[in-house]
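Okay, so here's just one chain, in structure tokens, the form predicted alone.
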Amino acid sequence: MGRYEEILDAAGRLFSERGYHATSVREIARQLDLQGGSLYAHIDSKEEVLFQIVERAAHRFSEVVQNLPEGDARVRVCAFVRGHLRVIVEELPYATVFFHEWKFLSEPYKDRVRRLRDAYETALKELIEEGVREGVFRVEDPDLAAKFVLGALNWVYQWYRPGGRLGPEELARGFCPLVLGALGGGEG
């Protein structure tokens, strides 16, 4: 792992534990046994580090949509759920920062993140619309349904603990029937 990646990982852990504003550049440097000022040889600003962490998480979530399998909407929604939860579990500090700290970015960083987030939500809405057209989902408002599903999935970062009784597959096995039921699509 290169020094920049180490900086992102250290900052991701600190931002997720303490918050962006409560973490100083000096604390990030200390995690890496660097002097505070020498960290700037590797980064332009603390905000740039925040943006890189948030953008990385956003791209990992986008990959979920890009890698959905063929099949009916139930299969695809379960793959979406599984992939979304896997990103949260595998990238817990980055996902935490993505969900909670992105709002501290300035424009145009915030706008770039908003566009990625909105595209992801739109992809899920379109997947739900596809299921309605196929007759496997029964929802009146696919946009509201997508927000509901993402709200349930996104909250996992608050309570998930690595090494606990639920890994990503167990989470997906539990969440898929709940999501499909909420969409009126029965079990997957």
Contents of the next structure:
Number of protein chains: 4
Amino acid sequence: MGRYEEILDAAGRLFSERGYHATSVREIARQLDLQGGSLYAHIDSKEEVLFQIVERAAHRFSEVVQNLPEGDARVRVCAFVRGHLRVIVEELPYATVFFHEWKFLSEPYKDRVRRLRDAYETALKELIEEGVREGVFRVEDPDLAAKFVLGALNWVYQWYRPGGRLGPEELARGFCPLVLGALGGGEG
Amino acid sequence: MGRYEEILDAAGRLFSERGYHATSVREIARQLDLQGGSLYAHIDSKEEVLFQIVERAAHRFSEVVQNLPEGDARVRVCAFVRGHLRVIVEELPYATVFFHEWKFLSEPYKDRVRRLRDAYETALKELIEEGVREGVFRVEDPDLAAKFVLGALNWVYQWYRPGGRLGPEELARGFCPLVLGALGGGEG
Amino acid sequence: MGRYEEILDAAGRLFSERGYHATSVREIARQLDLQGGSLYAHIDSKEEVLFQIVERAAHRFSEVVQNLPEGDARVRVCAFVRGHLRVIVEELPYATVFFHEWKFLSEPYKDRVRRLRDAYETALKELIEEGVREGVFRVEDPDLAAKFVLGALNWVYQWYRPGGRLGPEELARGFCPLVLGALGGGEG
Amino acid sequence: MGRYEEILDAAGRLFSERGYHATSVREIARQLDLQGGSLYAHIDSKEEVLFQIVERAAHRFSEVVQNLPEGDARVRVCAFVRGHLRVIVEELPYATVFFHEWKFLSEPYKDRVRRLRDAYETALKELIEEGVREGVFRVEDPDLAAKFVLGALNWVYQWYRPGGRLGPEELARGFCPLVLGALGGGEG
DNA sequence: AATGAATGAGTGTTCATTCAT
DNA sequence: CATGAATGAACACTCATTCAT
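For comparison with the form predicted alone, provide the form predicted together with the DNA.
Then the entire complex follows, led off by the chain already shown.
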């Protein structure tokens, strides 16, 4: 792992624990046994670090939606749930920063992130609409349903801690039927 | 509305938009046409303001769970959903701060908030367990289901804006079947 | 005791314990169960309070030198020692402020205090010179001797606490021979 | 002289002239042509600066008592007087701060200083007791006598200014007989 | 007399960032 | 690459003082 990635990782951990504004550049540096100013040989600004973390998390999430298997909508939604949760669990700090701190990006960046998020939500909504067309889901408002499901999944970063009661696999196995049930595709 | 409530409201709006650490005391004061230091005739510290906001939001949420109607678990869960969403929608800034910024409270306060949150989640879990015992819900892991539902509901603060496509009533009407479906009590 | 004297007393106690600059007007007010601003119905400024305290202490000291008994220089010096120590002991807070905080007065006041101190020291020096002329003291540099004696006496405020090992009377009885010895008039 | 010592010196001068609380960090910085915040690259807090000054003064004084010559108690007391006065005169700002401002240290530090002062006073008291045992001093209350002598010496910081009527050597020559006289060891 | 709210300047301290070495 | 010193703006908070009530 290069120096740059080390910086992103240290910053990701700190941003996720204390928030972007409550984390000083010096603290990030100290994690790498550097002086505060020394980071600037590697980065241009604190905001760049935030943006890179958010971007990388966004990229991991977008892979989920790009690699869904063929199959009926129930299979595809479950794969989405599993993939989405895997990103959250495997990249807990990055995902936390992605959900919490993207607002602090300034405008050229913030809008870019907003569009990525919207596209992701839209992909889920379309997945749900497919299921409705296929007759396996019964959903009145697919947009609302997509927000509902994403909320349920995203909230996981609030309480999931590695080494807890549920491993990542059990988590996905537990969530899949809940999601399918919500979409009216529970059994049939 | 007394001066103190005005302060909490202005602070709540700013904290919810920019976050606690990115909001300066001077900015809160400016909203009330005051000098920065003048706030301290009314408050003891910035943290006190955060705590009061969080506490009041917590209180609003706890009322929801205390005023559930009699009836079968489906009715009660739907009332919970409706009540919970109403607090989020009516107190959007306070609720946002409650979800996002409580972590920045220092220890005597933070723990108190944590316990309120846990109690609230437990109440929902027990509601779900009731439904399972009554035979109206089919849920494998009530704890996980409670976290799932709460996540789906709480996430609303991320996208809900007054004057948007859905009013608070439609929001609740849309969410209720999604929640019941997730809990396996969709149509029985 | 009028309100004004209550204020001086409370301020004297606080100034002597924490120093002038470390004592806020609000703290003085709180001792009298008042709000900070309410003091200004009685005083013009914080500095006025300091000046009054210093002035009153100076007045008490100047009485000592004005009321010396007739007699030989040894008797008069001992009366000076006794009187000076009595002021320190009886007015410990005022005396402490007089020694410590007069420097913080601004110029019209500060110079006035300086002159009072100088006059007081000069009086002691002349007392010593009398004794030399009378042949009861043997002192090379009466000015230095006066400073020596005053220092020894004044320092008492640093360690004297009411209720300690020595009462005010024993203190004077202990100091008198030390002073006379220093002036070469110990036993004759 | 390193930057840190420059800071202590500038602070020592200002603290001694205006007092600790009336000296702002910005003023100390200005003496070194720095911005206020820049000091914090060198120090942790304003209080640390005060503590270092007090500690260094205390160290200089303690050397006096450790380096007394052999000889009878009169010789030793005079060496003490000479050494003590030399520290005051040579380190006038530090000594002034040591006498005046140590009270503003907060508790872990303050107690440490208190103990150093007490130990120093005890050393002088024991010196006086030696002299009594040797028969060269006649003193009723050695503890009081030690306080008397220390007060007389310490007070020098109140009026001594370099370039005044008396140089440091004459000062010591003038004080020695006064001290010996006070202790009843004047001539014999 | 006293209050309570307000001011405007100031406090010690932290911050992201720069730069000569 | 990294340091250590520096900047200048900002921070939360305190202060002596004012003033309408």
